[in-house]
Partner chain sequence: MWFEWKIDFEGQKQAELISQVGIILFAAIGFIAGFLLQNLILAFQIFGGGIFLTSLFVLPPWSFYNQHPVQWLPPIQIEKDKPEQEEVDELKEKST
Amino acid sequence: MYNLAQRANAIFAFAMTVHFGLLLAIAISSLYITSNPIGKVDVKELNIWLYNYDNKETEFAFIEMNIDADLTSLFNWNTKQLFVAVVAEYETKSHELNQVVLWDSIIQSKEDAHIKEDKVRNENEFVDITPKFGEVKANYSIYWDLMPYVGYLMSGKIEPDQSFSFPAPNNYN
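Taking the sequence provided, give its structure as one chain in the form predicted on its own.
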């Protein structure tokens, strides 16, 4: 006959098998849930300022933008949180793709997933790897990373509908 420890072990092993089977079903089923996030970044003001940085004259960009995004379709029963970022993407002669994160946020509930921010300034320094931006056009995209309770991390991008040119620098400090 089996003793108490063997019976407890058998029950625990069966419970863990059922539990991990359920987690696997949740992870696989959440891959088939479709979503359609929409959003727009509207740049209201873009200024370039010259600064003497590390004994070089360097251009810094300062942006004021409006962000309007509806990410509620990304939330389902397996969504823990979203990481959302506004990213400036542009191309220069020396680098094919330059990306700078201007603003970011963590969203933890469906109620907060509709972002409507007005007159937002860039949180991070917007400077090119070279000292000057030159005459480039930047696209401002909304990137999102979905962190589920169980399963794979998913990410996506809301494509911009317009690009903005960098103006000439304003002053020298």
Second form
Amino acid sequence: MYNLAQRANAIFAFAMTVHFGLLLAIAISSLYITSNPIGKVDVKELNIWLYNYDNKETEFAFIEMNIDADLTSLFNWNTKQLFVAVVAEYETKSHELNQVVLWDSIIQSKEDAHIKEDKVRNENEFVDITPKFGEVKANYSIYWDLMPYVGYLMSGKIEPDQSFSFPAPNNYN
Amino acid sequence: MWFEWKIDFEGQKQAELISQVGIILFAAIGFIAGFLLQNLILAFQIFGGGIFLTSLFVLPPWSFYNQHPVQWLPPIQIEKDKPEQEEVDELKEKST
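After the form predicted on its own, can we look at the form predicted in complex with the partner chain?
Below, the chain from earlier opens the complete complex, with every other chain and molecule after it.
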């Protein structure tokens, strides 16, 4: 530390170590920040149509829903962005848990975290792994994934309080 | 040299202490301020500003770092002894 170069090097190296300590403090403190995300999905219409898919007559579901959610409490100083998805979950005789993602969105600021989407259609095909759904009841949950600036990935699920039965298939296409 | 910005040993101890305390202090202040105001950029701005301020304090050779200059001993005269000179000549012959 007797000349400028030595002191500058020492300060820089120490500052970098303390910088990493600061990032670690931010990462660990983010585990203890509480949040309260709320939301619900209203299913307005659910139609089932039959198409030929892979040489089998397969039931395709078409849904129209209203999504209403408030995810602003998830946005703290360490939140970079949120990934939100509406997932339909149901049980069939052959498979215990089936999940289909119907709609998703990336939210990058607290102001955008009020989700109010009306008459949203499913973005992906709503099919079962078997050709027929059968008479199933589906829950529509909102899954969220939090990506921090530094630290651990968090995720959670907003459960609904009611489930919807699938109607019989409509017509032949 | 004038650009080396030398400081004496006591000054080096002081400089090390000031730099370590200063940097850690500004990191702590930055973290607390950022956490309370929920602003990540603010935390790093305070930390970066703190590093800059600490550098202003520690890098230049302020006079309080040169209060204890090294006390060199007075020079002593070396007498040329013949036996010592012969040993030196022998060593030189062996190495070449």
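All of these numbers come straight from a predicted model, not from anything done at the bench. Residue numbers count along the first chain shown, from 1. Here the rigid core means the biggest group of C-alpha atoms that line up within 1.5 Å when the two forms are laid on top of each other.
Enquirer: For F12, does the CA position differ by 2 Å or more between the two forms when the superposition is done on the rigid core?
Expert: Yes, F12 moves 2 Å or more.
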